[in-house]
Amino acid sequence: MKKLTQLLTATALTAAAAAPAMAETWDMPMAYSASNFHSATGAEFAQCVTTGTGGEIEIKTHASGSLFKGADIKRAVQTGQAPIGERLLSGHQNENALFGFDSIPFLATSFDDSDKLWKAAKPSMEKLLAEQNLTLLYAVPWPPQGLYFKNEVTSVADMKGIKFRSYNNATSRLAELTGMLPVTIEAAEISQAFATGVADSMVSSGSTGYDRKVWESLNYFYEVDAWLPRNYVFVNSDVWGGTSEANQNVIRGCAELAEYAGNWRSKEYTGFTLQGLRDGGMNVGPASDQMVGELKAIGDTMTAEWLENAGEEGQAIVDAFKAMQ
């Protein structure tokens, strides 16, 4: 990790041109904790920016929500309020269906698959995001996602009742479909959520669970891989505009690297976050395979539904991500 931490220095250094000119701050909001490996890769992009631009564009990042909360940061960034930010992109799916094509249940379940259905959805992310006053800069994949409970469970009947952290439109549905409660919850309330009673379960990351300390409230993790989601980092346009060719050529250069580390960090870290929460003194294991059977059923379910409000557009996602394998 070191080198790829010593590349993206070196590649910011050589692409410095000159002195700046006049220098900008970008304020950088982030919904995770700066201890996240999506915010450490963030805080990384930002130092690559800052001195490959030769500090005519200074990125200072802000983890933890502490400058918009993580339902806010893309309409901050839209607006103007802030010129650049991350977000996971299917926390949009109730604007457009799109933005959840990485939460469809079983569709990816691997890092491998993740990689080829970005690359059938990015083309149509892009132009999505153009229409919304957006720039794409990058964008990583979390861990697959794993269920979380406080009490053991081999199958979808014991989930009624259970109150769940959900984040996206795919998560509330989850809970819908088997029973249990949908209670929104952001990333940096996870830890009080759970404390409080506020939830009980959720479906996330090992990485997730590891970062906000489940294990103090929550005794189960099910390694049932159901997705993995991505954060996306993006610029608005409006300001990308007026970024000179030079420094936007650097911005590309250290998105392009981030996104490199980003993924490297993902895979590493998946194997080490569920080694922690062993050690916190959860039970960490496969689902039943009856559990495993009827959440592969209800993820039937929830692929139809988010073809069906997809479109064609999606369609054309899943033909293309299928037509790799």
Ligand code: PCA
Given for the second form:
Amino acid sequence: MKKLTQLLTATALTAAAAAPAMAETWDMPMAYSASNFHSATGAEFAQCVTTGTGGEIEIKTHASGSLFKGADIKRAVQTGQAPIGERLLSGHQNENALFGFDSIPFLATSFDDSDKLWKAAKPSMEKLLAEQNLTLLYAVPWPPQGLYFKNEVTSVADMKGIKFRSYNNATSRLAELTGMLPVTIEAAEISQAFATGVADSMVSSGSTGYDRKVWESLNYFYEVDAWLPRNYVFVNSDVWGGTSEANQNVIRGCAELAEYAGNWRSKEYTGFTLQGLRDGGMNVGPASDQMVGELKAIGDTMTAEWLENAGEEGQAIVDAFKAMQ
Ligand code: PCA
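Any chance you could show the form predicted in complex with this ligand after that form predicted alone?
Shown next: the complete complex, the earlier chain at its head.
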């Protein structure tokens, strides 16, 4: 296999030397709608690469899960069906608990802390991804996660039996521990799910609620600030290895800019989208003290469970994060 890869690389190099640089198109599947700030950042990143490589690599983004659905994007990039993609990192928690480092309730609840936690976890993430033939390019947090409901909720007891849209293992577990009924649905499909009563609640950012106009079905958003999960952009490592050093440098530079711009947008969007939910007619505000206290107790349980599943490496991430406080 290695020989074959070497041969293919050598052939590609010969071809590249013999002919003027061939323009390549990299299709980039993304799970979230084009109007979302992650998708806007991804589109700018794509443009930066296309311009910076003088058109040698043209990245074409495909938002809303239109090329591959969210749950299929990582596999598509791993297997070379797509050279590059974006996905919610904690979506891979079902393969390895470590991927869920950013969805531990109440561990990192602000942008500053999310940044520190990312610094603590990044080497482990790069290593895990590299083992899967993937090269990490950049990652951007979603705004803080709060709880959406159709009806008013003031305690965990009020949540019992409510159908809850989840997006990773941690959110499904949160539903179980609060007595709700989890159903996993991609953000691109939630407007439909809420409209048809498949779900009546979720945990997510103001950004996703705003983006999907959830006020058409839901009425309450409680600002719990439970965690800030990340999206990340990654490239197939064979494709990356076959990219010229000059173009790799351009891509790395564009990725740094995208990470910076994405972080900035995420912060700006926090207040803007919460106001958007209000303008749409939703009640937006902090959760009751009782609800916060009960959720924190559930957070403790989930933290303990995560540490058990993520082992020493998980503990090392949390310790490194705490050392930065
Ligand atoms: N939006 C994404 C993940 C976290 C968020 O704020 C979603 O709901 O799918």
